[in-house]
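Below sits a lone chain in structure tokens, taken as the form predicted on its own.
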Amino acid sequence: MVTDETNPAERLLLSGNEAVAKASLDAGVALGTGYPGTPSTEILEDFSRIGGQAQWAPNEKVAMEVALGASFTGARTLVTMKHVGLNVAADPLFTAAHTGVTGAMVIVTADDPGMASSQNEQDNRRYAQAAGVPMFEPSDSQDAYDFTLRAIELSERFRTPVLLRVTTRICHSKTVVIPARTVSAPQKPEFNRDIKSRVMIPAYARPAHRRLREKLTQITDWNERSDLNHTIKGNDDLGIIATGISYTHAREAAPEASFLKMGLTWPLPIKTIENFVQSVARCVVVEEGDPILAESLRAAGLAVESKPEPYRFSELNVSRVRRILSGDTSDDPPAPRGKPPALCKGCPHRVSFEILKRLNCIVAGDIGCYTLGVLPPFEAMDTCICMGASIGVGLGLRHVLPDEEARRVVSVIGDGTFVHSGITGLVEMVYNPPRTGHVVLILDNGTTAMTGLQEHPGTGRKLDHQPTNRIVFENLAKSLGIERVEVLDPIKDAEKFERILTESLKSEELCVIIARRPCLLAAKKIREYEQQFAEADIHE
């Protein structure tokens, strides 16, 4: 039960990231899990700084897999992740509606509009819908800290995993948060068998389904009488419904207007919408991204006006959504210009990237700060899809082209994204070899350099930087049946680089070329990483 106890005294500064990171400890939160991805990564940083216990995993979908585990238990579980991230957990997070929970778990969607450092500008407001679970939309850090809070006693009270749903302004800006709201201590973790719940054979994943569906009714009777959805009366002549940081642009925008702000969209509290929209004159819904709200209340028969087709594509502003309440459909004026992302001077993935281009190579590459060999004066890169796709995209190529361009085809991967989703990848080209051969490069900087330099299960070392088992790349292709395993420094062996990969493109064999050197954004850490662990080594 959420109570409020406020402390006029205790007045945070905190980007919405932080809300959450101390909503949940808070909260007697007593896992948080999840993969670094930006703008989503410092939530379980610095939960883990403020004293949560909190762990990098492989990938988001072990990460929701490891979260559900726990809270089976009764344990309080957050699972962080970016948008794209949740395609990969989408495998769990379907079956986890219907299984349930025991303890609280609370999965956080950081959605990128604009596209700030991501790959697509997907709305994961509908897979609130597809699959069937609550979603709060914070609108900021008040917003952020409190709808974790409330996202933590929804998800005990109706027994369903809960997603939060921020965007990069609500992650990364800061804004005063009174921690004033309190909830009940979590129970203490103990297992009791329920078969029928948790192990979703047919026979079993029938009635859940049913069960699935009477719960969202449930909650949205909830919703519908609970204080997560606001009017703030104004000029009856128009009604602004909003969510997330849509919101606080609209106030701004139209501040005589009268507003609905939603806090809990998914499942709809229709009733509350309606008597909202047969108040005003005119109803305008504004929203980030895809029209999914509009859309949803034309199709209960509310008379809502939805914003042009222009303002789907990249984030809101208040210019914007001055535009939209006037009908404005010219063209946004165009952004200024700003430096392009370049690869650091002095990186080594400069000298793959240079050596690729030289040999003609035809690069399926992948998600990392290596992506940006894609630029000149590199332009070495001619295929990026999603995390781990480098490999199974080259092996396409390989299959398919005639032998001469087949044998110009490498797959480039990083370290990190290597650990995430690669290793499936490398295993289909041991079961399935095309016919001349493949090549898979590996760029190993030693650090997620891509998100700001967070560690993975190849650098032996945990989220807090303390030592743990480390994943030897050359070792698990060795062990795959790889024979032809090479591993070099791009920089001191430029040389026997260029040499190696000529040979191993030639060779019709396949491949793992290790490109081992660590960031030098990370180089000074890591060494004090490690002369921490051999001074600790020495005391013991």
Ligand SMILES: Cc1ncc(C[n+]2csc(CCOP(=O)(O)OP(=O)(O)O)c2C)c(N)n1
The other form holds:
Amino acid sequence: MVTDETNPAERLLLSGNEAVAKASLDAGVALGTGYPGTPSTEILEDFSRIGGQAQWAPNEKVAMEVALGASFTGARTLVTMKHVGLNVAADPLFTAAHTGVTGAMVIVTADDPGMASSQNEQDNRRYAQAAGVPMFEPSDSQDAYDFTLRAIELSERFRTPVLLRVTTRICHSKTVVIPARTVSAPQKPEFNRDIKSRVMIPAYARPAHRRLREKLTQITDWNERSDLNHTIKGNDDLGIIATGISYTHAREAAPEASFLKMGLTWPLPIKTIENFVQSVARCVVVEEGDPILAESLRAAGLAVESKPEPYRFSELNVSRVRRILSGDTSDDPPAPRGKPPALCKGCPHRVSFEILKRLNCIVAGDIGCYTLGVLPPFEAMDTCICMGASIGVGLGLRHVLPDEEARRVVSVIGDGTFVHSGITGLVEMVYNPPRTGHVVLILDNGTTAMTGLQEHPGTGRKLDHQPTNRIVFENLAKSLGIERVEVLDPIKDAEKFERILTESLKSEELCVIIARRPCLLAAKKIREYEQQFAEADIHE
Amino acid sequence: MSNTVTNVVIAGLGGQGVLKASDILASAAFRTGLNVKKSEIHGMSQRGGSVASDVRFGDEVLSPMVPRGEADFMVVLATDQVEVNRGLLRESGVLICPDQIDENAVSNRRSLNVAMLGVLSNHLEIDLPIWLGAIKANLPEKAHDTNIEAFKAGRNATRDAR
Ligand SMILES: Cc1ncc(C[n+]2csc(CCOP(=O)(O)OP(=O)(O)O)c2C)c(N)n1
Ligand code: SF4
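Having looked at the form predicted on its own, could you now put up the form predicted together with the ligand?
Everything in the complex follows now, all chains and molecules, and the chain you saw is the first one.
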């Protein structure tokens, strides 16, 4: 590592998430929006802590739209989400690639290869290609810092949203950062009408798509000349093309090899890559997840080796890269079998699953701490797909099952998840009610527990825990015309809870039961926030 | 190159302070001017499942993860997590577990994580003031005294035994 002796910058030990937050603050990002999701959550929390304006949106789609609006004024914006969040935000993403931005919009997509805390293993590098937006892939926190700044520059220069694609190991690993890079000061936000760029009716969208492709060609040329992809000369027998965290594993696994480390991985600097491939006898692409880079290079006619199929799954590490390089496709040694997570002792969700089990319900479940209701001793969950799916899936089951079975179906959803994407499910229930009615159980523990106790619109507090307007679920449900709406404390009113659920299932009506009691870990904090607020109120 | 990098794995259960301990260790190594990388998976650790964190330091550290069988030191906070993680340790590696310190020496069980760092400190070339600085930088002020006491208890309990 080299520092400029005349201007020795500070030296920090930061996680990738902290590095993105710091770079955003240093670059004058005016607004950070996002939705919690492991491993991306800490970026906005940290951005807020160090003084940035950060806010949680109800879901990723809204987060991206808010940032897009802000970036139309010339402001610099940051949007953060986990990999599946980008599925939710894909609609604005694809069209934002057409409209482009005026200021900067950096979208952090945090993938979770190996699924430490996710419901699927999906490689979001495909979104860069599909939507037609440039993509950076940092290899450590220093890169995360530098690439955030460079993504802001690129976004402004080419007026396009930019993806910063990170993975769990980048987000949560701490490495040394020297924040030496600087960027120009941000523009002052102002509104300049630009209808043809921002109103995507077909007549304006057709030329916009052509402009988008033209931009990608220009960015390719720029990438060919940029220092974002650099070569490390080793011996000529083995060349390795690596991106993201894989680069660090590969350098350790094969210190003697030549390397092409890529930073801006879409659009591909094919000429740069071709020169590298030609400079070595054997060229292997080392990438985590799907063999996307290798396939693209082969499609471009480059003779590169890809990893064998087993290495599509899970994370890479030094030993796995050694095995890739030696062509070893035997099974991975078994991973240490640790103790699986479980609902905390005294968690309010426990009672709900005990009752659901006793009543032999068919449970269309959802995502959160309460998904652990699927494991023993409860084993009281029958489906879990994506956030919000419990309601639609429950309704689908109700529509076609014989009445006897249909009457056992309950949709179980957490409060955070309900706000994220359960509300439209409730609308569907009112619009297309099943013959046998339906029961939606909202497990309202007053927080987004799963991802580390974030606020959401149902808690009445913002990202920084300051009070704001609160969405009241029972009022919302009643306003939709649902008559049977019950609110109870799952622990204090356990008997009543069981009785009401039994009656609701029999009633053949549309029912919403809200089991409201704070998460054990959140309860103390919630009391503190409320106390602070009450004190602030008195002093005003 | 691997000779110049020190590999430490800290393992335990969610809620035991595994990540706090690895933060303190990484911070201490960082303060000596070395290159440091620290890595872990902490998705579900809140719910009491297994947690492990890797800390690597030296002149140049590449991957943030300690390769299996290459840990020089393994600090395990929960005795039932020893077998689970044993494969991470190199043959000549040092295992550090709670039964190496007298239970009564650590007045507050919640500081066990820091007490175990005290045990580890006897094997590393990091000076006491640096350790204390790292502890202070990673914990709220009201926790400083108990944790420094725990650190010293761990350090003294095993000082002669090494
Ligand atoms: C689209 C999407 N965004 C984010 C996540 C990450 N995530 C998993 S569960 C969850 C919310 C959990 O909150 P809640 O429903 O209140 O349940 P709790 O964990 O509090 O029991 C989130 C945000 C996800 N899985 N999918
Ligand atoms: S963190 Fe809260 S919601 Fe999650 S299992 Fe523990 S008590 Fe329950």
